[in-house]
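Shown next as structure tokens: one chain only, the form predicted alone.
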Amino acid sequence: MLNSVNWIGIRFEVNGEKIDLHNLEVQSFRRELNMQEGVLYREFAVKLSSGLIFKAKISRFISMLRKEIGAINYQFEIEGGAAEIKISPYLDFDVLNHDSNYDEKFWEGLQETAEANGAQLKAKTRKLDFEVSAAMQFELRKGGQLIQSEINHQKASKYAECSLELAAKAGETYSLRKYAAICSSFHSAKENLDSEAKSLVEKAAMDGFELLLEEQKNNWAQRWEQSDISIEGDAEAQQGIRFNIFHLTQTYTGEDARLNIGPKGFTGEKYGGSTYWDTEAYCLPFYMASAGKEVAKNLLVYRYKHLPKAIENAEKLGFTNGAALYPMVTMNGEECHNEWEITFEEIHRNGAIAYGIFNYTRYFGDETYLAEYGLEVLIGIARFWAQRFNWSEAKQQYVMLGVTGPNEYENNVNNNWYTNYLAKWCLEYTSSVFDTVGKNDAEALKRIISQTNFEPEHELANWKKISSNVYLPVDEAKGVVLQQEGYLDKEQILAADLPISERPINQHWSWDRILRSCFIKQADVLQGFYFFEDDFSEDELRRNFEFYEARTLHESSLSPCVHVVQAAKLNMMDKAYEMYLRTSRLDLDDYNHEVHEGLHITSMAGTWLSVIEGFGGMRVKNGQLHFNPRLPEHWHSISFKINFRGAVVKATLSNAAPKLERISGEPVELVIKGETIAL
């Protein structure tokens, strides 16, 4: 994902001296993210070499309602005397990506214009001719009055600015308002980009900053009305969950099935903006419950549209007959990762795609999706698993060799329990979906069979033969499943015995040492127990949780949330709370010392799971919402809304007296602590 035009630039010079906080004496500084209203505030005061004080208060936002529009209100004043101030708002397309090779640049300038109180740039990407047009307008005000001033213009390759000069009086407050519109050929015809950007920015400037800000506040209020989680009794935990919901909401709005969610969202360049299995495994539940059916459906349609590429990816590895391997990392369906142990071996991501279809259908009861899109995807995935297993004469069972599970501190292992269990489930689930689609829409089933060249008798029988005899490693003596064959051959050191000075181990140990250790980067076996909770008894969960939690370092952002849900179910509330703070405040407190790379957007969805499924105990069973709350002792209550099958339900849960109410929509039956309630 390429960095786009820098639209926020404004330069100030006071009596010829640049306002640069790096070089001037900073007397005060404050930056505030208003998550409730979606506005970034910044204010500072700096002392210049002349002794004058320059003070500024800046408000900035990108509109959630007008997708192409950004706006800045830059208020400033001078203390200590009058001054000549030069103000230069600009647009700059000469931008870099930090991880580019040899400082390569990706944009080619097409056009630069600057006139009156505005400027416009147009550029295209060098490889794919993707075009973007950016337009800006600005105005200078004192109080409510516009200040007219002569404007000078400057242009260069991929750059345009306007500048004006102001004779500023001491103690007077001035305001520069800058508006920008950015339009791309992703959404509009290339020949219309310039006119669209110009008309949109003109409309924004005409409507004014106050109206745009009011729209922003109202739009965010509507979003918070559905998605907010209130935690009574713990300000630290409250701030953490709202920070995460804010970023999830502004990262993905779900209106375009061509788009998905990158692990860093738009907050940093690491992972290149690509999509991972995180979407289906962690993000989908948040969008189902807070944004609703159509938004969640678009996440699944995204994968359906990439099915031909997934089949192509599998063909490159030697798979045949329409087998599909979804990429570990992608923008457009092609594999974008470059490490063999990830692209060839971390194939559990295929199962997460299938699980997302199951989870969506279970949640909304939308079986029409299976006939429209879902079954075709499932067939491709099931065909892959059927070919990826092989028969072991020694074990007299089907095995899966040379894989990497979610725990990336292991690779090229045999019979990773999670991958084997997930693949076995995929074969069984896809077979059951055949029956579902056949009952609901026989014509659709005929169409799918024809399109996929499916041979029901042969393929279904083969899937049943494999799934009924998959090797799943276990240790009978310890009563736990084995992360993979040979796991207990490793020296069994516990995470608690590892010096803190050696963590994270990927920054202190060689990979040879890491791969030979028993340490687990993130939930692996426990990821399977999370997905397939109903397949196991509470005793089985407890034994496996206690065994694997003790060996897990949680050096992946995706790990703690799974442990929260399971610890809460097991009533291990101290552990659940410890893991909750780790996931919810991961970025706010910079646990892993890597916030400079961007925020962990997809694990933020895991934080939502921690509260709703962990402490709220929410599950979907037999088409009903179930709640079994278990809150940390010092929490008074949690309150949230769930969009479920045409109803919006508000739950206010405590350890003492839970309360459920239907806010809108259809009547619904819920189960709270085993008791069925009709709302």
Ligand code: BGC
The other form holds:
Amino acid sequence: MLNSVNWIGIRFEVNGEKIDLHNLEVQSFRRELNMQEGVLYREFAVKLSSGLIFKAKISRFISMLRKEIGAINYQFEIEGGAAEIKISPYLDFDVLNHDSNYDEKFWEGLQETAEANGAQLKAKTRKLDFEVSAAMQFELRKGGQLIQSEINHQKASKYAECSLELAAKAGETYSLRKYAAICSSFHSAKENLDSEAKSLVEKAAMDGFELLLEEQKNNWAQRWEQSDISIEGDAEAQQGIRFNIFHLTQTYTGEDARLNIGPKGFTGEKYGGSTYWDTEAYCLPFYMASAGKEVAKNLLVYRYKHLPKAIENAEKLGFTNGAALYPMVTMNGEECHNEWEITFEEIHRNGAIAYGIFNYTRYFGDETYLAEYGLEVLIGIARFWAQRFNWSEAKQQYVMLGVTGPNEYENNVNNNWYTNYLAKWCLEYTSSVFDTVGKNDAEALKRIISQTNFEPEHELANWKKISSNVYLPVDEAKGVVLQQEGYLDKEQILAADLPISERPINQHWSWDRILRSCFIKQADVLQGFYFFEDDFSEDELRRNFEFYEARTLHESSLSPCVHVVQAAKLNMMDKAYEMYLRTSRLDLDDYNHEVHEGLHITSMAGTWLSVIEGFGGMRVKNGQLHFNPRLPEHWHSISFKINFRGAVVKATLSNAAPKLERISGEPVELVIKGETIAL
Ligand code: BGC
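Could the form predicted in complex with the ligand be shown next, to go alongside the form predicted alone?
Everything in the complex follows now, all chains and molecules, and the chain you saw is the first one.
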């Protein structure tokens, strides 16, 4: 994912001196992200060498409604005397990516124009001829009045600017409004990009900043109406969850099945904007419950579109017969990761993609997705697992060798419990979906059989033979499953014994040391207990949770949320709360000292899980919503809305008296603390 045109730039010079907060004496500074409105506010005052004070108050946003539009209202005034101010709003496509080699640039300029009170740039990417056209317009006002003045223009490669001179009076407030429209060949035909950007920016300027701002606030109000979680009795926890919901909402709006969610969203370059298993394993539930079915469906259809590439990917590794291995990291279906121990071995992601289909179907109770898209994906995935297991003569069971589980502090292990369990489940689930589609839609099944060259008798029997005899390592004495074969051979030390100064270990230890230690980066066995909780008793969960939590360092942001859900289920509320703060305030408090790399967008969805499934105890079972609230002691209540099968339900949950209301839609039956109620 490349950084694109810088549309926000405005340069100010006061009597020839540049306004630059880096070099001037800053008298005050305040920056506020208003999450309710979706607007970034900034205010500052700086002292110039002449003693004059320049004060600015800026509002800026990217419109949630007009997806190509960004707008800035830059109010300023001068104190201490009159001054000549030169103002230069500009567009700049000469941008860098921090992760490029030798500062290589990725954009080639195609066209620069600047005339009247506007400018426009067009550029294309070097390799893929992806084109972007950006147009800007501005106006200068005093009070409500437009100020007309002579405008000069300057152009350079990938750069265009307008500038004007203002004889500013002391104490008067001026405001520069800058509008930008950015259109890309991902959405429109190349030949239309320029005219589209131009007419969109003109329309935005004509409608004006106030109207755009009003639209923005209304749009966010609607989004908050659906997705807000309120936590009574804990301001820090409240701010944490809202910060997460804000980012999830602006990162993915779900109108286009060619798009997905990167672990950093658009907030940083790390992970390259690509899609990981994070989407299915962590993000999907938030979008299902808050944004609705079409949005959630687009996340899944994304993978359906990539099925041919996943088959190609598996073929490259020697798999046959339509076996599909989805990439660990991708934009367009191709594998973009370059470490063998991840691309070839961290294959559990294939199972998460199947789990996403299961989760979606369970949540919406809609089996048509399976016939339309789901079964084809599942067949590809099941074929992969059937070939990836091998028969062990020694064990007389099917085993899976040379894998990396979710815990990336182990590579190339044999029989990772989570991967084996998930793969076995995929084989069973795909067989059951085959039956379901056969019952619901015989025509669709015929089409799928022919498209995939499926041999039902042979393949289903083979899957059954394998799935009924998969090796799952356990330690009988400790009563726990084993993360992988041989895990107990490692020196068993606990996370509590690891000095803080050595954490995170991936910044302090060699890989040799990490790989030999028993420390766990993120939920691995416990990820399996999370996905398949109904397969295990509470006792089994407790034993495994106590054993693995004590060895887990949570050095992936995806980890604490799973532990919150389980700790709350086990009534270990101190642990649940500790883990909750860690996940929900990870970026606000910069726990892992890495916020400069971007925000942990996909783990923010995990935070949502930790409130709704952890403290709210929400589950979907047999087509019904269940709640089993268990809140940290000092929380009075949590309340949130859930969009479930045509009904919007508002839950206000407390340890004492949970309350459920149907806000709109169809009547619905729910189960609260085991008791069924009709709304
Ligand atoms: C985690 C992966 C995750 C990736 C992107 C890594 O640190 O170990 O499980 O998919 O980050 O979030």
